[in-house]
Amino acid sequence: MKILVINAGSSSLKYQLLDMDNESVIAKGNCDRIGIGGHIKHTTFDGKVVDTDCDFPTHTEAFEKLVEVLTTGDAAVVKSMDEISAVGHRVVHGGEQFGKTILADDAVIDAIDALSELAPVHNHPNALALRACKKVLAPGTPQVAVFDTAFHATMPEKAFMYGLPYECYEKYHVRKYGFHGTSHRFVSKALADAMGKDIKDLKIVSCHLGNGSSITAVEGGKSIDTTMGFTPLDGVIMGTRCGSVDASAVTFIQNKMGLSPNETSDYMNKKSGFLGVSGVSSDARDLGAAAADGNKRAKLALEMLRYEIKKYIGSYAAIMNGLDAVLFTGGIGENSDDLREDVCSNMEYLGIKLDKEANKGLHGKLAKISAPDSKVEVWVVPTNEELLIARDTKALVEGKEV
């Protein structure tokens, strides 16, 4: 069975075809600039590349030259888009109505697209996506949904509510929703595997750690809490965002600079976090770099970084009343020696204890860091948001539950 996923952004639209046979990926790429021009990267699994400037006024132009390399010139793979058994799509928001993957019919992809006004750059791209697929795929070919807010649909009332009057939630659905929750559920399920234990006997810590970056406590493979809330802002600090800050801190900013509702936004989403307190760059690798010739910003930025990801850590043991494993995952979780042992430092009295050769120059390959006499594991464990989201597709195509 081959399965296409699809992760589309304001502007993008990533792809990977993958054999469900052996789960290997056929072939991947990108589709960007999608509204201000337009270019693809594809590449195949036999190293046969496309890079190529096209015209891509909407979602659908894209999708349809998608289409034209996945099935003619030197870098198809398949001769036609019915070799395509389905297609998985990446959906940031599935609000309260949609806690797990569905099948997305035309209600459903409406319904997604009503939810924009919680992810206003993320939800309405994914609903053009699944609306461009439907006019280029054969008919009757199945569209799956895979929520990135549905794994954290297992919180608990007092965890993902605010002490805001309730009006606000009844009437605004203001609440923690949750994010990277496709990473989460891979990672954590991947970890206990690894491990050689039944997901549902252990008490996990996902550090998801990248440009944007999310900590999830799940416990018997259930998400129960999260440090993203409403919206991807909230947690820890980020490349651009601020992370968690007082509310009235971000209202007094806004009188004192004179910014509209949404220019507050930007000013937290886009010029804040790693950025706006190193002034100089979003990218960790830059300020680690920058740090290390004496830049006392920079080296804050990493240090806020760590605090925050220790500080929840304990928090998160102490609401699951132990602790079995810590994994870490995402670009920064995978490749960065030094912060994994910043993080893991000075965290005995919580049974942590850090293998530091076993910690250094893995770059995203599965390993444990953790020493043998270490109480609590740690490990590292790469994500795979496409094959989760394959998985679920191949599943719900063959009528199993997901």
Contents of the next structure:
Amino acid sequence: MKILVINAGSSSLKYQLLDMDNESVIAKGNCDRIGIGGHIKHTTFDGKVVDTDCDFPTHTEAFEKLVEVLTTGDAAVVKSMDEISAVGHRVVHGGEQFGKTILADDAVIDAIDALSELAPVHNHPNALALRACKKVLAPGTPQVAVFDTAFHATMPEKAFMYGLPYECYEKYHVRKYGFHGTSHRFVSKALADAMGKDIKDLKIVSCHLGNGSSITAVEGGKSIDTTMGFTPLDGVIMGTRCGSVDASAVTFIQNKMGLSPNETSDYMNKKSGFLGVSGVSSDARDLGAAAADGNKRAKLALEMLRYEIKKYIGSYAAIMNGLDAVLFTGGIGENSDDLREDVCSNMEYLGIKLDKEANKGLHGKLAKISAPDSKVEVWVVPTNEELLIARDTKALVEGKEV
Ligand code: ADP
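Switching from the form predicted on its own: structure of the form predicted in complex with adenosine-5'-diphosphate (ADP)?
And the full complex, kicking off with our chain again.
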């Protein structure tokens, strides 16, 4: 069975076509500059490439081009779209309505669009992509929505509520939702499999660290708390996002700098984090290089992330009354030996002891990096959100529970 996975942004449409008989990638690519021009880069499993400028006024033209490169020309991988059994979409926000992967009919697409109020940058493009695919695909081709928030739907009320007046929750749905759920779900299950254990018996802290970062407490296979909140701004320091700050500091900055609400949001989402603290870059590799050259603020930004991760591992061990494993994933989590070593140092009290040699040079390889006598196992687990979306999509179209 062939499944197409779509990850749509406001001006881009990333895709992967997977053969689910062996879970291999047949082709992948990205249509970007939608609305401001257009460009497609398409690569097949056997190295054929299409890399060309196009005209993409909307997501529909981008999807039409994607169909064209998949089905015609040198880099075609299917004879017709009829070979593709279903399309799985990454959708960022499922609100309180969607706690599970679901078949996306018109009513669901409208509901996803209506949730744009909670996630304006993400949900509207997700709805646009769902509608664009529907226009172009053969009638009746199932489309499936896999939500970034869904894995966190199991958080208890005491974890997802803020100490604001209750009406904020009732009227405006202000609460913690959590994000990166597809990744946390994929890696925590992959970890349990690698450990040879049933996930129902495990207490895991899952650290997804990339441009956006979040940490999740996974108890018995369920998310019980996570660091991102109402939006993906909350939690640990990120590439350009500040992470948690005292809300009164925000109103103070707004007054001092004369910023509008949107400008304040930009300040915290796009100008803060690694970039804002270091003044160097939002990229962890650039910060590492600057810190090695003696840049104190770059070093500070990197230390802040390490410190915050340690704090969350400790607090999540407390709420789960124990800890069986910590996992690292995402661009930083999978690639930064230094970060993993720093986070896991001086954690003997919690039962964490790293094997420094095993921790070196993994670059996205699944590996156990704790010492044999460490009470808590520590692992690097490469994430693969597209594969999980494809697996969920296949299961749903086969009429199975996900
Ligand atoms: P996104 O959240 O956009 O998916 P990624 O998961 O790809 O991002 O992570 C990007 C981050 O990973 C960047 O900060 C980048 O510097 C970092 N990264 C990638 N490779 C390395 C490496 N070898 N060492 C340290 N950080 C790395």
